[in-house]
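Consider the single chain below, provided in structure tokens and representing the form predicted on its own.
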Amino acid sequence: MNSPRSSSDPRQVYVIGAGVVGLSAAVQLLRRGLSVTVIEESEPGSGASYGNSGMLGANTAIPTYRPGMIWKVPGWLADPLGPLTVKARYLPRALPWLWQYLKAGTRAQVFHASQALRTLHRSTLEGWRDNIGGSAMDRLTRRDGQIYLWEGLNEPPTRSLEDEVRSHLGIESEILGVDQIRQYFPGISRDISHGLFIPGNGHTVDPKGLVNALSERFQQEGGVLVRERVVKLWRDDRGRWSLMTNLNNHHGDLVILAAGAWSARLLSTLDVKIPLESERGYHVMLRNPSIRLNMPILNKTRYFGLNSMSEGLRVSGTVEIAGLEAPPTLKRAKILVTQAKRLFPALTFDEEVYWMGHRPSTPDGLPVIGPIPGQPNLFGCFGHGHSGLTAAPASGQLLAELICGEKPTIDPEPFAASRFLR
């Protein structure tokens, strides 16, 4: 339910960036009466936002990270046709954030992330439908469940550290034989050897619709829309924040960076260095294609996934480590087309259209949200890695209530940006 709308707070709040997760806490403030500007060089949701996977995962909150890990990250890159790459001449840069990735791989941090991202996701389609309205969400999105499979397996995937996540969060999930596998997806690989059900998922069957219908309602319900870059903040002499822009400054009581992979670059300009770096996402849409999946596929042996979108079918994954400045590499995109051919033996298709975007993440798997130490009335909310669409409105709603002296709905400790400043 929308929360009363109040003329008490007087404060300007400028938001930057305008993806799912900025927008998502523009509309929050406006709820509770506060001025919001959000600014944003691009079209509303034209990054990460549009190009994911379209899952929202209810009952998904595992990071990407794992015990043992760290042994596996030889085979990816030397497998071409492998989950992850990193390019050579970004590797220096790189590295500091790799290791402390791996050193998260702990079964302690793997519990701890867990914890504090069920609680960002389990509520996602609820919260979607509070921000954008029922209309829109039944729309948008469908509430299907999710299939997770895997190749060559002798036995169910029932006894990993996932399915133990999984039982200590109370996340149903069901095993699925081969039959009903190919009751699901009449003409799948016969590679295919498990599978699980994850039911309370959804997915959206037009990402780039989810994020103008968020839009649209942030500027029906009086917020404002800048499209401006932002490059640098600083507070001025009354301590108030003053934003430059390409063409313009504005002043505010209140800044929430939500620029995505671009949120350290401009904490750097202040002096604060948050770990964030772009894992490097690609997509392909097939467009016609000879299939439409019931539900959303997610590959767990070749970590990527498939979901039917208005637009045809989208196949995506793989992580690219090589900065916001490198070119696209067209060949991590059609490694996606060889794995979907893979699963789907006789899948034919008219168009192949490619993507890249970043996904801002931080090296612990959890997002940053809340005050940014020592920098009075800056706040983030970014770094949610591949579940910003997901954990959007969570996020939105938190940093709202964190800001107008809320009681929180959940623990805001796990997302400080102090734990990367201590």
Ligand SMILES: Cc1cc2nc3c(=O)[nH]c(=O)nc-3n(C[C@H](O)[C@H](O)[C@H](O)COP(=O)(O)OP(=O)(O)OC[C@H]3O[C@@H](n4cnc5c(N)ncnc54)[C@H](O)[C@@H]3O)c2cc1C
Contents of the next structure:
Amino acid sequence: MNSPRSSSDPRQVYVIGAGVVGLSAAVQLLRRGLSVTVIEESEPGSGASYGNSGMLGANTAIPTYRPGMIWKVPGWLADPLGPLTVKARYLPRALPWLWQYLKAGTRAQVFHASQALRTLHRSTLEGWRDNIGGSAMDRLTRRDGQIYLWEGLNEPPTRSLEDEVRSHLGIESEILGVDQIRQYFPGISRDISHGLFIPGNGHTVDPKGLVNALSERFQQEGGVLVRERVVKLWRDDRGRWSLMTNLNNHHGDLVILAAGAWSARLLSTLDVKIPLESERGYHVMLRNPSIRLNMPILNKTRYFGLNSMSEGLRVSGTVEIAGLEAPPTLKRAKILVTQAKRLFPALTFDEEVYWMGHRPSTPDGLPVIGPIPGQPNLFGCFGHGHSGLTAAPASGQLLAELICGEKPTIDPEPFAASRFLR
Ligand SMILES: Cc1cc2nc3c(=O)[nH]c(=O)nc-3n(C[C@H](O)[C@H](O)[C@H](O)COP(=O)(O)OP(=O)(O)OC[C@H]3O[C@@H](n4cnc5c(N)ncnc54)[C@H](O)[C@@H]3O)c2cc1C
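Show the form predicted in complex with the named molecule, please, because up to now only the form predicted on its own has appeared in this conversation.
Starting with the chain above, the whole complex follows.
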């Protein structure tokens, strides 16, 4: 149990979830003089924040849906190496979310979401530096840009909607010929026909190291981290929040829900329904690989990424809709090995280590950042889908500004929870 508080105590905030998002918000709140405790059921950064591709996409700002995507879905589902799979047993539960997601694929919505994501992404490298400090940043991240690759395209990739979005947002890119691609990546498959260089993007060589640095910084600056699982939250008669965990009860003035893909489940105990689905993603870490990439690759034809990290070559991607409970499908992770060998036919390595995690995804591709309507002093910071590593610093800052009554540095409107609760 917490000790009694005097009225001069700073406001006590509880943050549920120590992924990149929860910890980024926690650090920002702490620096504004609030007393912050993060409750995490496992180790910090053991959710999606552990296993991502490590891309810090300062100059990437586009949701995953596109106009006409609905017509591609049957082909993807039928292709054993395809980027998307839906577990048949889970389909009835996922249908409302999937339907909303596919409906979002309009040109207008793509532009709206991209504009909003741009505000969260563009300052990611500066935000991470501010949050974890210069020496951790220099050790754990690089700012070398990123390369998108395509196979067998007839048209150059700069005639796509993505290119329109980039030019609308003022994002630079540089089209690459096959010879240039080969210079960057000797030994790359001859199937690769087009490339695009995105300057200004960064990456981490150690996603877990990045979360650890953030968690250490938070605790060094006076934050408290407890290892418990929140099972219920409610407001008491005096308007304070109570949190029941597997081990304890906590009482605070403010609660931030930053439990990644598990956030909607906790909210539903308050009868608040926000559409949030786990887009299960996989990676395989290839230890001691025969190649080292000088910058990360995104294969846009087959939807997977490669990033050389401290522990080896991480190949990641795929979307599996199967909920939070189903065990990992090893086949999905093995597909990534096939894809990597197809891209670099001479690739060898010593060992492969598989991982599956839950991207916390809303159907409109934008996170929830801000107050939860009808629940005074309860705030959400979740739903960052495919780009939470990138968006975490600005999300945490925006949330802290909203809580502390500061003028927000970015427009909070696109991220309001109320868009789902009308
Ligand atoms: C394969 C893959 C590749 C990706 N690649 C990239 C990329 O290159 N760049 C990028 O920007 N993003 C990427 N992402 C997305 C990014 O990883 C996520 O958006 C981000 O990690 C989400 O962070 P989070 O803190 O919201 O969630 P999480 O990291 O999942 O953290 C949530 C935490 O809440 C805790 N928790 C849950 N329930 C409770 C409870 N009841 N009580 C206490 N604790 C609880 C969990 O244990 C977990 O630690 C990728 C994701 C995947 C899966």
